[in-house]
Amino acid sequence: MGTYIRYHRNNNLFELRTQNSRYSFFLRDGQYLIHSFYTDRRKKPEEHTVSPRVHFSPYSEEQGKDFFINNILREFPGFEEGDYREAALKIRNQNGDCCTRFIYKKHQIFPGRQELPGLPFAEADETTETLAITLEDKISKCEVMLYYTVFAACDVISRYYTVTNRGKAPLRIERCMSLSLDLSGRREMDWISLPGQYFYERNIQRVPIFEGIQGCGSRRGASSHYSNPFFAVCNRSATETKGDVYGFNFVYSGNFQTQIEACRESSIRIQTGLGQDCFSWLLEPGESFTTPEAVMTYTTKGLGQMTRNFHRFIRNHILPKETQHTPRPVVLNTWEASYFDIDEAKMLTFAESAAKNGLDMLVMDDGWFGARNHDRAGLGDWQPNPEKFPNGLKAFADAVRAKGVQFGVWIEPEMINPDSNLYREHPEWCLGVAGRRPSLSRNQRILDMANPAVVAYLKEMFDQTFRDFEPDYFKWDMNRNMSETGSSFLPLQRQDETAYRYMLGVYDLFAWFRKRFPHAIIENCSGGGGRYDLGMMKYSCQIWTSDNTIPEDRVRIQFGSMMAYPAETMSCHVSNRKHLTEDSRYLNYAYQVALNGTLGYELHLPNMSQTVQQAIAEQIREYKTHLEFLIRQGNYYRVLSPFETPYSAYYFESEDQSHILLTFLQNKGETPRTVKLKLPSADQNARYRDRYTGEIYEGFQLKKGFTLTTSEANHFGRMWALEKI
């Protein structure tokens, strides 16, 4: 029997238990998995597991008259049984219906996990325990394992399955959806979602559940600047500090559907995974198909503590285990600088000027490849430019590393122009729909990443171009969404497999990359923030937020991707995209604003005045010497949100609870006034002193709230690093 997981044989109930939730179902009459609750583990749960009977719904004579399948809250629906509800499965079988009804078969409680493969999924620590149940529908003959691990201390528990076809003739999935979860009662709850734009990313959306079907996804290709996989549902009265909030969200990057369905049979199905618009998967016999996998977490503790555990899941589960307990190097990137107009010596300037003003990193952008001088020729060569680098790519590499910082490349390994030598001669590997003109976006098309023959070449390109040397950083770019997402690999009757194909030749190589430059680290981008998830970030320590820089807008984007995403995941950088640079006020305010990520710089440094030099190097000196960890791994409490307030205040607090630092921002001068900046998990016992000012704050000061004048200047803002004295 597990610590975490327990089956009890006397009323075949299954318990799943986190540090602060409890997770139950149990077998009915054998067959069955019914919901009970999901709840605070130290509550007396109330359980809910069958509404009143309903006028027209079925019921089975072998069950008897009152179990209605349609009214039950249910571990999987399955498809036409008399659930009109949502199926979290729908299969067209042999016969040539959709109709399953999946009972129990048996089940097995294990230490650790199962790979999920060729998939991003969470690493198991020594605490870890999975539920894998089997159940089988005896008609289609199709078998499903349905997979719960737990991580305890971050109170969250994924979900997903693996479909196995056990007969004789061909199946085809038709929905496929990771996590159901069917509550109980007809509370009045919104649901929290992060729809945006490019240039204005991840926007918190919060609004009430109402009767019948509500949700989000994505049909691009990539999990999209328009939509995000988080999502939550949470009591109308949850606040930052207290409520009911369920969080959820999906370790996958392409197209994905979300579902919340609110029943007048008093429960709500809440639903995330593949969806069915654009993916079906056909499933030969002795065939198995696995999902993504989709994390949820509870918590009474409002909308901040939801935040917490997904934020420490991430950290410890998530991303990459090589890049957690080192230092980020600060990158000064060219791209905002230089745009395509790059050359060994101009390079060689930018990292002269990074290395003396404290930078770790140059990270050279777009344009140093092939016949790369604009956007309309290039992209699939990746050779360098023999012009641009007539010494070579290592030959400048060391250069760069002779001056003191290390050397980042950009690369956009997924797309392709049709003015390349690549598309010249395989005009094929890229998406297309047989009869249709392709469309183009930014000039460009997409790889078939679905042809394992195209990943294979990538590969061996990459492995060549970078033989001689391994590059510290690669900025991973991709810049359009699908259409005409066929592919000339696959045969007719997988043509809507192409976009899921595509993500696991895309998790191919990036794990490949992990692989053949094991010391570097990946920064993933499309278009800034449009793979924003948690399947890129299993492979890129952070990802570029948005190609939005400016920091005004910044606050926001920055605001909202921290609903559900840690700060070392966000890569920001002061730029000079309004050309005010010089200002030492917007200077110091865009510093404000990007320190609360990982910090980086991107704009023209070796021109900036000495002045402005200086300050950037200051600036950098307080990252390194007391805030950089304290952002990436301290605990993040929202005070006031942009989205509510003309401003934003935050603040991270270390895991022992010594220090603090809170930041205030606040975009347009107005007439002053006070705001009251509360602190609720200040030590209100103890006494902190203000590293910037010398300012003494007693705890139940700060717990219960002080006050700050506004300013009538625009960009301002104010940070306090509060230890404990």
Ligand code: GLA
Contents of the next structure:
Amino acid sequence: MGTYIRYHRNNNLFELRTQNSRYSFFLRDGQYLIHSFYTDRRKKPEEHTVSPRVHFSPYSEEQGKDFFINNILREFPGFEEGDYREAALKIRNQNGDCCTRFIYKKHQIFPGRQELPGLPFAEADETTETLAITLEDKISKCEVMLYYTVFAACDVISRYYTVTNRGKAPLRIERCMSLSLDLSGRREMDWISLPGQYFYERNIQRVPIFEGIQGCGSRRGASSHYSNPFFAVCNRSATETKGDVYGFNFVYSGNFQTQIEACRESSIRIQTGLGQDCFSWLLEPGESFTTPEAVMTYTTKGLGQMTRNFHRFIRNHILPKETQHTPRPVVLNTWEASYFDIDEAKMLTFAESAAKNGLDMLVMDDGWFGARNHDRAGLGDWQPNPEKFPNGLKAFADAVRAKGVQFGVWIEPEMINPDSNLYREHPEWCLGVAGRRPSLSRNQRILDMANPAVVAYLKEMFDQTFRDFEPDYFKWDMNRNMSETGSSFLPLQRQDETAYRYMLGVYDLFAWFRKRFPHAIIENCSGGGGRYDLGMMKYSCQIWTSDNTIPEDRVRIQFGSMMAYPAETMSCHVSNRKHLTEDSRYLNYAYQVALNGTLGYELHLPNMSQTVQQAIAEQIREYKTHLEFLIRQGNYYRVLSPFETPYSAYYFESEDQSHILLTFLQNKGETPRTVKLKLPSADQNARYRDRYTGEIYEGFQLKKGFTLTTSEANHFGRMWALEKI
Ligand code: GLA
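Alt. form predicted in complex with the ligand, vs. the form predicted on its own above:
All chains and molecules follow, beginning with the one already shown.
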């Protein structure tokens, strides 16, 4: 019996409570786990009724004719047992069939949580408790341990399980969903997801749930630009501030599948996990397999609250602790300013002007190693190019630091150009399929991270390169997706495990980096935001949100990303991509967009005019003194969505509600009109002063909404730094 998790013996009921939600299921006949409800902690749960229409629904003779497995809400549906909806787990047993019926064996409740071997997972705090339930299928001798972990203060519950082969012959896991949740009844509901593409990541898409199966996923070997593991299911009437919302995410960075199956008769089944495409796993007798962790939250307070639950959860339980409580450096990244054209002398001018203008870090992007003068050669050879850095990297890093800024460096550990020394030595270290010519993407192939020898080599190599000076920051890139996904290291019958084992290898390398360079920040990147997920956030506290730095586009990308992820996970740079930076209105707009995250710059700072340099120095001063703490720690509210209006407006409110930072951004100039900005959390009995204009706002006025006149001009944005007086 725990504080948040209870088992009521009298009615065989399991009850999981968070601060505001309640999740419950019961054990029928000592055998089946039947879902009861996932609802508000204070609400009386709705009674759900089993559909009386049970024709064509199988029943078992032992259970009797009033128990139809296809018509009940379930915690862990098996395969081929008369439940025609999607299974949580499908295994092929020693007899060649896939039939399972998982029956309760025992359970335990304990404080904290267990670690997931080799996988990222959410860290426990004092409000964390776990329920572990053992189930077994008597015929296949397959045992499953279901884990439910409660993160009470954030209203989040996580789910995963371990499958153990207790039989005498191998089993094959053919479908594996970490979380399966049945919602009762036929309700009008919407599905919200974040589809996108390279350069236009994470658009908010809200569509009605139809009868049948819908969902999304990735077969790219990465969570990808195209899909994101976050999704939500909400009542059709749910808004930002009201309505039932269920949010989901997956602590994993590779292939995944999310599914919503709406059935006419009984339920909506929601699942997320590794799925069945590009994945199967051979389980020898005595072996166990642990799925990655999936997380869910529930609120009656609309989409805004769901977002805040996840933001809090990510801040408290996912992001690396080492980088949580120190200000993030404002970086000067060299990519868009210089591409591959870099050398010691040029980089030192960047470092100098970064220091002069108040930036904290030089991040030297691609082009510093091997024969990397373009993207056709050199990947894999992690030794500095002696022509560009004649004195070596340590001397260069010392010189950068002597200028007064920290030193960061770009790496792409998982990739290789065929034109590289590493490839010439070890062509067999790439992913590939026997007899087929491997496809290239950005002139590169993918190292076989499923092979421990490759991971060990990379550790050794990076240790050597960075041994005598430790970078303060790594930008860890990954610039292509998988094809012909096979591993020459794995036997024939394990080829389907390649993509998953690849991710385990990547996580192993990330964990090594965190340990070997404990003070360094790792910025994750995959051609921008191609691996924007909770798995990556476990090791890297910020992610290069998109290669698209055009502010008008970035507004949407950032707004979409923040549906599920807190602002500080987004690296956002002011760039000169549109060659408009000398225009002060544009520069200010680009800054107003970029500060909504972890601010940085990506332009040729030494070549910028004095006026621009001074403006940038002023931006950084303002960001550091007044804004960063609110954006890092504040609660986030959406006001106007760029997916529904030509504007974007949102605000951050400090935990004690004394400060509000409101931003309004117009996508382009228009004939002026008035728009209303409503701040639902403003204190209606308080008064606020705007630090920018000195104007006073009444709290009730902010709550009800105040009007703003839009502008004819392009690049129009406005901010309010409101302080309670
Ligand atoms: C990717 C990244 C860019 C940059 C280049 C370097 O495209 O997203 O920011 O680092 O690689 O090659």
